[in-house]
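Just one chain follows, in the form predicted alone, and it is written as structure tokens.
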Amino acid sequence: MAEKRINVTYQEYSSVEEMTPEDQALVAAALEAQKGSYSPYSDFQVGAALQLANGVIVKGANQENIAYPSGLCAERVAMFWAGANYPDVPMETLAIAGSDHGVLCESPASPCGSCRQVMAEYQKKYNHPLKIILVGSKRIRKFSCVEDLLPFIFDSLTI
């Protein structure tokens, strides 16, 4: 038996002002995207802003449904829209912001496993790292690739 360890490196900011202007704009777009949230059951609003390699920013917001789990997370709304409308354009950076009852969470909301796996699929499709920014009111975390959020990506069907 061998014991192994996984280390994750990420950047942590105490405010958006510490970030590059490009990242600041993406964070602002994710915060703005929360306005499109339909979350009458959880009252947890999530906004996502996805910057593509061509400079386009695509926004998504979580969409709930009384027939749970028929809704969709903000991250997948943005990624699926981008994949359908810009199928040949790599995804560069995805910013995610979550608010509880209209108040931005102090600690950044983290994407669910399904969203992480979809991020991994697009990262693999484009053979290009997808950076992720998780936005909270007290801290913002930036990851350089999906593996930092999902270290053992499901990426093959080999037997």
Contents of the next structure:
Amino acid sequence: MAEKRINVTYQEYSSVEEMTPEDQALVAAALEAQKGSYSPYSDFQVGAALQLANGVIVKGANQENIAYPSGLCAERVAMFWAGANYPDVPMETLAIAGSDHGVLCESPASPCGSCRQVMAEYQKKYNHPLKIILVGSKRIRKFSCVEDLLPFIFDSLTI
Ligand code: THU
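How about the form predicted together with tetrahydrodeoxyuridine (THU), since we already have the form predicted alone?
Now the complete complex, all chains and molecules, led by this one.
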């Protein structure tokens, strides 16, 4: 038996001003995207902004439904829209901002497992690392690829 360890590296910023201008713009877009949230059941507003390799920023927001599983997270709204409308353009960076009752979470909201799996799919499709930025009011975290949020990705049907 061998005990093994996985290391996750990420950057943590205490303020958006510490980030590159491009990342600052994406964070601003994720915050802006929260306005599109339809969340009457949870009152948890999530905005996502997805930077594509062609410079376009695609926004998404969580869409809830009285039949709860019929709703969709902000991240998947953005990724599926980009996948459908720019199928040949790699996805570069996905910024996510979550607010509880309209107040941005101090520690950033973290994407659910299903969204991480969808991120993994597009990262594989484009053979291009998908960076992720999690936006909170007290700290912002940046991951350089999906593996750092989802180790042991299920990404192959063969051995
Ligand atoms: N939600 C997202 O949109 N993204 C996440 O990463 C976590 C959760 C949404 C789903 C639901 O509308 C609300 O937040 C509460 O779970």
